[in-house]
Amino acid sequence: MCTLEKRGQLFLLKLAGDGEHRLNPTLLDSITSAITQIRSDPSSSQSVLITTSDGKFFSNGYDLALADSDPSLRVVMDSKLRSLVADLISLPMPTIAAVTGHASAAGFVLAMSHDYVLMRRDRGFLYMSELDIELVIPPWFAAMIRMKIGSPAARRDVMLTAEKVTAERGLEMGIVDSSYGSAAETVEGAVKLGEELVRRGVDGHVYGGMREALLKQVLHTIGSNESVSNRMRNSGSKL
């Protein structure tokens, strides 16, 4: 589950508990509900969202054990994550991912769905694990990676070598915006950045509209009807 706290003009959404924060239908629905609550707040267009987590993992991807018990849930989880990412892209405010643990596969994509990625440097990897588990990533994952990772060499290392990207390496690749010495410092850095963005006084509806225009191809690919039942079979990490 997740928790939502409002501090002034900052919304802090936390994936709660010390587990792997696997993206199962329950967690995805909880996050989506929080985003809906944020969107409906009268101050939303003058606010900033910060998403973070408890424990060792930011998110370790889809809930594969659950998908194995009921294969139909593979498509359900992918559909819910597509919808959540589309919601984040259209949200009328800047968004920050404070990555305080491992973010793998679908969890990595969730982090990249934010405008800024801040990461602790003493623990955690960003990791697209699909190469290691012999799967082709869904096209909409690839669309997000193409948009969010500018360097062809960095995209190659993320997708075609399954590099476990540390915070410092992420800075070199242009994936991570800033790194910090601990989980607490990462969240503090996100709050500081969020407060700076609030002070700019940008109209959130204009901001969100510009983000949608920038990520138009990602939204188009998210909206495609391609089946994901085989591709997402194991889209989590082997950490």
Second form
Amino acid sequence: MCTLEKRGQLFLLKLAGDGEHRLNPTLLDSITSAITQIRSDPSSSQSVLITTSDGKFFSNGYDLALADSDPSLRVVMDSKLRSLVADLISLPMPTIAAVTGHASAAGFVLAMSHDYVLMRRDRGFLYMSELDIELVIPPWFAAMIRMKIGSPAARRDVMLTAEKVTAERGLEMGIVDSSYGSAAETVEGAVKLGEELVRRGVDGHVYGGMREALLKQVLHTIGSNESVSNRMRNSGSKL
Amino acid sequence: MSMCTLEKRGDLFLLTLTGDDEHRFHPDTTASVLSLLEQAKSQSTRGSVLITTAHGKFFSNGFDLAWAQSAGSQTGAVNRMHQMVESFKPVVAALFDLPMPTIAALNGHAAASGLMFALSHDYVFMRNDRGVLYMSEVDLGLPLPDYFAAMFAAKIGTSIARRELLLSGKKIGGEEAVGLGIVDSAAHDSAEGVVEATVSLGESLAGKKWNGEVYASIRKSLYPGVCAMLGLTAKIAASP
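Given the form predicted on its own above, produce the structure of the same protein in the form predicted in complex with its partner chain.
Below, the chain from earlier opens the complete complex, with every other chain and molecule after it.
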């Protein structure tokens, strides 16, 4: 489902295998449990998280087929992703998404939930697909987009034309921080950036607290459900 | 004499403010425009698109201040201004609620509520050679209605652009408007050119055959602050 590796002070979280890494309850639980493991590491506040994936997809969004077969799972997936994103927002370390494949809808939101987005430019796109598949966009997705995409025209292009955003366009829009020639180079770039951030020696707890303050609006829209606030209380993040 | 017309061209609804005047938003004009927007909404299907334009030198020069002044008293004038501000709100709401993409093709000047009208569309194209955007309120000593301010905050991304538009009383031409991110395009040297460009965009958006209700819902979630002020709610559903 997802693997976790430690390289020095870098945590490498990988959505494993060649599939679409659809954010079904199982994968969401797997990622959440990896984050919990990271938090409990004694050196976590001097570390950096890099999230990446195998194959053609970073993540193709929620598991819609699963939701069709059991509509009660819609709420479950949404709730688990909210919890995970709140977790990432309070994480006491810088976070980097190394986008090595397509990131659609909830998958795009997952990528945006990181402080830095690095992306390959030879293929793949970021895509808020909802308009094309006749789904509305949840208010908390829109809040994340408003926070992370600065230009009103770019937000409109992402949400209201369902643009398939390449790395180049992502750079223009300010969604993507830097682009690379291949998947491997993207991960390499993320590792280099991670190492630089570790060298700066920032106190992760202070960092996490600042990020929460910066993304307060998003957290507010994500809403407090019990699992979210419990996680944040246990996170040790000092606000 | 009709003030505005609604025409259908394939998937495209063409709303035109007719005549060579300033297309000021007198309550009667506002009512006509609102009625045509309601008509477009009732006839909308997958792939519908609205293009709004006008004839002559003006897209719209704002509220009918002369009508307000002709009330014969200070109180009367204030009441008429208030009436125009309030009756204009449903037009803006109707555009935000419209179940189809909306494009404003600016044939000429857009000032004050005329500019608001333009910005209430998803895409705004203007001319390169003629026509300015002008928030005249600061020069006229008129306060900005709250939903106007909310619109500018939502649609105009930089504090510099907002200052230029709202506080400097500047008349902003096509090229500068594109540079400030206020409009999407100012590539054409004629009214016909602008309309043609919007028709082209309209046709490509129409080709997506989007579900209009979903489109409107996503649009409202893109502008929650403005929509709250207009009394519009986006359809809320867990997404998967």
